[in-house]
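A single chain comes next, written as structure tokens; it is the form predicted on its own.
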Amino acid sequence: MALKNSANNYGSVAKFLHWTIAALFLASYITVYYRHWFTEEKTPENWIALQLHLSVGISIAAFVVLRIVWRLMNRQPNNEPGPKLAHVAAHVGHYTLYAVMILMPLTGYIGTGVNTEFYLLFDIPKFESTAAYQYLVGELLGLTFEEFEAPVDFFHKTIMGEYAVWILILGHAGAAIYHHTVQKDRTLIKMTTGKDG
């Protein structure tokens, strides 16, 4: 299999980070709702709950960026045939997944009044901690952090956690299955196996 996109498939590359984001995104699910529903409040259980939800989203943010610079060196396999219309609706699912996929670990971090112990290998410093926090948020808007803290949270978890990303990946595995079981095409086997017919 090749490392790089061809005309008529994803390559190894692209298809590791797409099912690798796709992991990553079901893991940072089952940790907050785990958390929310299976743990009291101020327990090591519910920290070590919140402090997975914060690792996996600095993981989500990171293998995102490689993605992104991936997809910028790569070409795009060719589009399968259908119309216009359909082509253009992809195309900007595919841009709001990748807006998506950038806020959800942004706001999740800068809304976070805790440092991440990332997989308790080290730590990474809260928001409130940094320099530009101080800067952007401190000097410019002049909010304190729970001031800061309350729409971003609001965004993150519910607007973009409880509808947004959930609405967009049903859309998104939905597409896949209509193109493969009703319209027949490649475009799920483009980013599975790569294989024809």
Contents of the next structure:
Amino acid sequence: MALKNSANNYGSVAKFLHWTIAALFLASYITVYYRHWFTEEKTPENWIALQLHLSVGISIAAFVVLRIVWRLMNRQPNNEPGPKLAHVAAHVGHYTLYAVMILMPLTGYIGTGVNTEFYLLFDIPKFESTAAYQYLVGELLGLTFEEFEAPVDFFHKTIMGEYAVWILILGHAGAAIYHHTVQKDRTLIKMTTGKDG
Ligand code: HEM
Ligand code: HEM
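Hand over the structure of the form predicted in complex with protoporphyrin IX containing FE (HEM); the form predicted on its own is what we had up.
The complete assembly is shown below, putting the previous chain first.
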């Protein structure tokens, strides 16, 4: 299977990155809602579920950097036939999903007051204990961590986490299924089974 994208299909690297990140998004929701719904505060399970949420989120940040670099080095497969407006909507949707893949880990990290025990293996220091925090938040903005954290958390948990991310991903997956079942074109195939050579 070709590594790089072609006119007809995404290559294996783009597919791997797309589906790995999709699985990690699912894992980020499972971990945080498991914590909310099935664990008691201040128990080891509650802490581990939080740490897995933070670790999965940071993994998404790492994969999205690779994904952006790979995308810049590759052509995109050709669009399926369809109205210009649908192509514009798909492009806007894809760029918005990239914004989500960057902003969710970023706001999660800068708004969290504990270190990340990365998959319980090693510590990644919290933003609050970095020199960047001291300079940007302490000196430039002149805010305490509590004052800084409140709007960042509201964006991460409520605006994005509870609403916008769901709407975007369900709209995106719904469009893929619509293309496959109603339009019967290659949109889903080129990101799954479609291969060249
Ligand atoms: C794409 C990545 C991420 C997604 C989709 C995501 C999504 C969410 C969601 C849905 C919530 C729960 C909102 C609620 O309370 O109802 C949440 C909470 C939280 N997130 Fe993230 N998050 C991501 C990455 C991160 C990262 C990288 C960190 C920190 C390193 C982080 C830290 C937190 C914290 C501390 C909470 C509060 C936990 C709790 O209330 O139990 N998140 N996130
Ligand atoms: C069940 C879930 C999902 C399905 C069925 C799905 C399906 C697809 C399909 C069929 C394409 C190719 C569309 C085209 O080229 O016109 C695509 C591309 C894309 N998907 Fe998804 N996707 C899912 C989840 C996600 C998630 C969770 C994200 C990110 C948060 C995402 C981000 C993207 C992006 C940015 C593209 C554009 C191509 C690229 O730059 O890699 N998808 N997806």
